[in-house]
Amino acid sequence: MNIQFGVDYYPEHWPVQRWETDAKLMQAMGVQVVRMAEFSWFKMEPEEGKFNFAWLDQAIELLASYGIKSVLGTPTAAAPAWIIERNPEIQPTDPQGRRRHFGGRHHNCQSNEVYRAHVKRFVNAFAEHFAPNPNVIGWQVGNELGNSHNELCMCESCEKRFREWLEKKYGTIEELNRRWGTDFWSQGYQNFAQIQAPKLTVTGVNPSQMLDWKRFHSDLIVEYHQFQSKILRHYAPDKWITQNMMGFAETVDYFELGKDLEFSSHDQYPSMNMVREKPQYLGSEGAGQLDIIRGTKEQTFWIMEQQTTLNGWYEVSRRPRPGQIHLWAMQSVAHGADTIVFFRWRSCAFGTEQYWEGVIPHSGIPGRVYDEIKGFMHKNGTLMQEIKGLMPQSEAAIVFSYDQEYAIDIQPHHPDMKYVDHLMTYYRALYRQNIPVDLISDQSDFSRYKLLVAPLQYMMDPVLEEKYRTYVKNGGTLVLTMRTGVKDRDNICDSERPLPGGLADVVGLKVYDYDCLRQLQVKVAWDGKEYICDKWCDVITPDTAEAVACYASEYYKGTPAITVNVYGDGKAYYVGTEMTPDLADRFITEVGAELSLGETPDGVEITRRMGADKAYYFVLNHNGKEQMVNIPEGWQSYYEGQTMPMPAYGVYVYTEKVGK
């Protein structure tokens, strides 16, 4: 089924006879699927054994009659009281060994066995129930899997399940010891039974312990999902399953996750991002956010959850300006949403999110947003299917890496260095220079790309440096930064060779010496012109290298800061420190103008969607306040009344003809 526009719905938070309304309401919106039920566990099953579906049955049989579709949530995100009640243990534990309550959601351990008890039981007669209902299209499993736990869950069962993950892995406590590195501080082990989970400690924690610890924590969330994703297709083979993602969150390898759904789906809010964004970069923390799920299978996606108002929970963000809220949808289908869901329905008059508003207010009144959201859908239905499944076939890639985040989480090195933060440098830079990205991971095909960015390369193995080597020697240009090679998978330092270890020759040039800019930062001159840079500087040593900016402060003034070294038939450059915006920039320009779709004022994004026959073009102003673009010759306007200059937060769409 073709279906391009949602909502989230609740129809349990509203009286029945609303229901009705509220279908008529969305049918003339132009909604073609809700989303439901996702945290309905208590609705649909008030006491053990004891299911009630019949309500749910009526919500989707009355949204059928208006031509509307349903996907299904399993609750299992908020498990109810009575299970609670019944079983305390398997309420999450943090760090310090706390137990974590009834009164939010996720407030459950996803490795005790009482709980999977539970889950298995109620998933079960859920999807019985409701594999046969032609209505129902997919579902979801849980809820933003990951969300609220962090490194929670710290409980005995977890322990022994962590145990139980390492000793698969490592085989001996010996082979465990050796790659610890527990002769530090009297660490070592003289059986899997006698770790723990890396609770709080007397004073620090062993890296090698607490990256493994993350990587458990995520193939544990994975394993959840199948555990639930394997009983759906039990009872309905013919019915996808995606996961509502969250961008950049950390908890869970999205990549692992992404090989158990038909598509991945995220849940995007624009506004969250406002209070980080400079002008000069308006729109790009959403843009990166899209780019990663896209990347999580290399495909199109759904929008599980679209943002339509303020939101929050205690504190409540800015209110969309008119024209926003169908520019922020637009930039999702930019940049490869096949479907926009938007979140929520209508705003709750109860419970933590209140004012997480909706397309229709507490009021039950539809408004502005209703109406802007409306417009949205009647104008960009058909642009919609035709764009189905087309991809932007970017030239230039990002390589995003969970095991590069966690290890620099752990030791971050500089207090403000975030791995994310530091990718973002480049994605911003590129994005500025409406240079279509896509963001991979360290498995991905690189030879697809004629310029790869593989920013803190932190943990290296011979088989990622010889396919960076490859990459480089077969043509393409590699971008590699600060920290590349310090240490191996296990985290723990390269203790044979000099920075930036086995990529040396790739780079030319050997890091003896490196600074942490704490309180400080560093000039860089690049052809006449200072530049400023902050958190960190390698102090380069070039061997075949030539150097394109220097230091000019510090005791390392006039030594290579950014360099570029020619190896096979490709280049690779190594940047030696964290880059401001403006120097962010200049570098761009230097390794990738080539690739632009465009020159835009600030604010301004150009992206694309390509066809086998036509491109797509997106123009997207994120000011508040009309802006003048140059549209290259040959783009042909898709809508009527694309003038410049183009209104406050604008949405222009052109396409071209491509291919024979």
Ligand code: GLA
Second form
Amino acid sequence: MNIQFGVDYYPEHWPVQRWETDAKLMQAMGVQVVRMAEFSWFKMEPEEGKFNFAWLDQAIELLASYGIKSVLGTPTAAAPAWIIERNPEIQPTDPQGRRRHFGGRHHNCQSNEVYRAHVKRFVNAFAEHFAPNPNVIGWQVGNELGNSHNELCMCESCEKRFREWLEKKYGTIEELNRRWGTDFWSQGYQNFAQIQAPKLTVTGVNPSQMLDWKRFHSDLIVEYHQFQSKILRHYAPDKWITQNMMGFAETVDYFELGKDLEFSSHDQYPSMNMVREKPQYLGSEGAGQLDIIRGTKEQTFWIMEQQTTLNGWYEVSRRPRPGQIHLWAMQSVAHGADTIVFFRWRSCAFGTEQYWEGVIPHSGIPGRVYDEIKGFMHKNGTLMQEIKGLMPQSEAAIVFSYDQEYAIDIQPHHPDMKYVDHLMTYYRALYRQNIPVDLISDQSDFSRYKLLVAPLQYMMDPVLEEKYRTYVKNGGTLVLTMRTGVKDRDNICDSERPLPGGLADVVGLKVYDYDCLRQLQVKVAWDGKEYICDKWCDVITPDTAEAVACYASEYYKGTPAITVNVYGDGKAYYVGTEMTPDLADRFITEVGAELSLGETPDGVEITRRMGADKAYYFVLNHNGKEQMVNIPEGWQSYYEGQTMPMPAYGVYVYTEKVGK
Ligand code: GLA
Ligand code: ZN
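What would you give as the form predicted together with the named molecule, now that the form predicted on its own is on the page?
Below, the chain from earlier opens the complete complex, with every other chain and molecule after it.
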């Protein structure tokens, strides 16, 4: 399968007479694949058991005659009104026990057996019908699984499944009572039947119950995916299955979901990420989203929806500037996308997403966006074939954990503390210094990396503890942070020993005291320079660790904020606070400078995909103005005309001989 470019297409939104014009324009642009059908259940089953696949057959056929293959989504992200009318109980329930209603999308409970029966009937017919079609190359189950279901569903069916999940995990109610700490506030249970979803209470939640709920919910979505993927694989063992993931979205553990996919996909909307970016870190949010997706299976991936132009539902983003669409698409490629599917083909004339605009505007007349994407496809096809499957071979990694995220979500300590934001303080500093970084699961092999950053290892267990210990002992450089080893995996505080628990000897220190920075800024002094730190301060008592930087205010003034400890053949840093950008930049210079691919002005990133004998470097200017970038000797221009200064939103590609 040799496919680099595509668009998301909704032929059902347009008159059949227009389809051929679309197909011609797509072909001229360079489109090789479309994704279709993920929201068209009613169109395909207007009445129970009366299937109408003819229109989609026709679209697939027509597109194929222009050399365009199809990926089909099962349309289960939007059940038709006739199903809801008959079975209103499948609508999801919020923590207050209120139903959410028809009129948007995702209006279904994922555990409900009645809904599952509808899905089963439909997906069987759908898979059976399209499986033999050679122009259908792969599937997507539903759409963005987990989207809109953040705190849903707490219906009776989900509660029942939750109880079963708990019974399987704990075996006996006594064990659950012990591990949930139900002696607190008289929360003990006599049997599993008494357990509810963590619905709205009068006050407070049990953190252990809540953590299990989030895990259960993630498992349910993974199982829901398997429920459909089994049917698809039964009819079409030769076709692949992917899922359009959403970067740092946390509802589903993507490492787990990834196990049921041939490859991961992602929906990349940089203008949504950009609103969070500081000028010196332009491009970093998008980069982080891409790197986590590459990490889900530790392999290259597809972009199933790449932003084309202005987007929004009610309010809209800025229109991407000339060159910016190309830049954003190349950023996806630079971080590991082998295929870019642009969302959507044509701006929709009706519905919620009228202003989530497409390659072709409402009028149907191709303009700047079409030309720019066409230019992107025509220019980069050969390059993308060459780099297909190539990974960056990062020497630095950040450990990403849904479990830790869930626990921090439940108790963020500081009102502004967020797991991903904290992790991104490290990511952005690495990004700014052009250090390629993998975002990996804590189940992953650490030994490949020279530098391993493991933020907020809040819940610790003996196995993970041993992994970190071995990694450092064998020569790795590990960064651990504030709130390491606070709890066990049941979300119960370690009451056997001081913080940071079992890894105290690896970092060579203890934490007997800490402070939450509410309406408070604390200074950190490092080599005579002062920085600000944020949200939290561990008060560190070193054993064998040495101070790298010290607090310069508050009652813990003069005590270490950041330390380093030599352990075995490696060393372990401990960062007792959340670093602000300047401090994080200084820190990454200290721990990772030699891993940098080169220095660039702010907002210009360099990233890499590594072949057996050739490295490919991508230099991306996220700034709206020209930039001078020093290109290392030995790098060859991949394209002609890559002269300095780089244009605003410019993308340059270089290669370098490596190995042998
Ligand atoms: C998501 C979905 C699409 C569409 C876009 C724009 O990425 O997968 O169906 O809704 O957002 O809102
Ligand atoms: Zn439910």
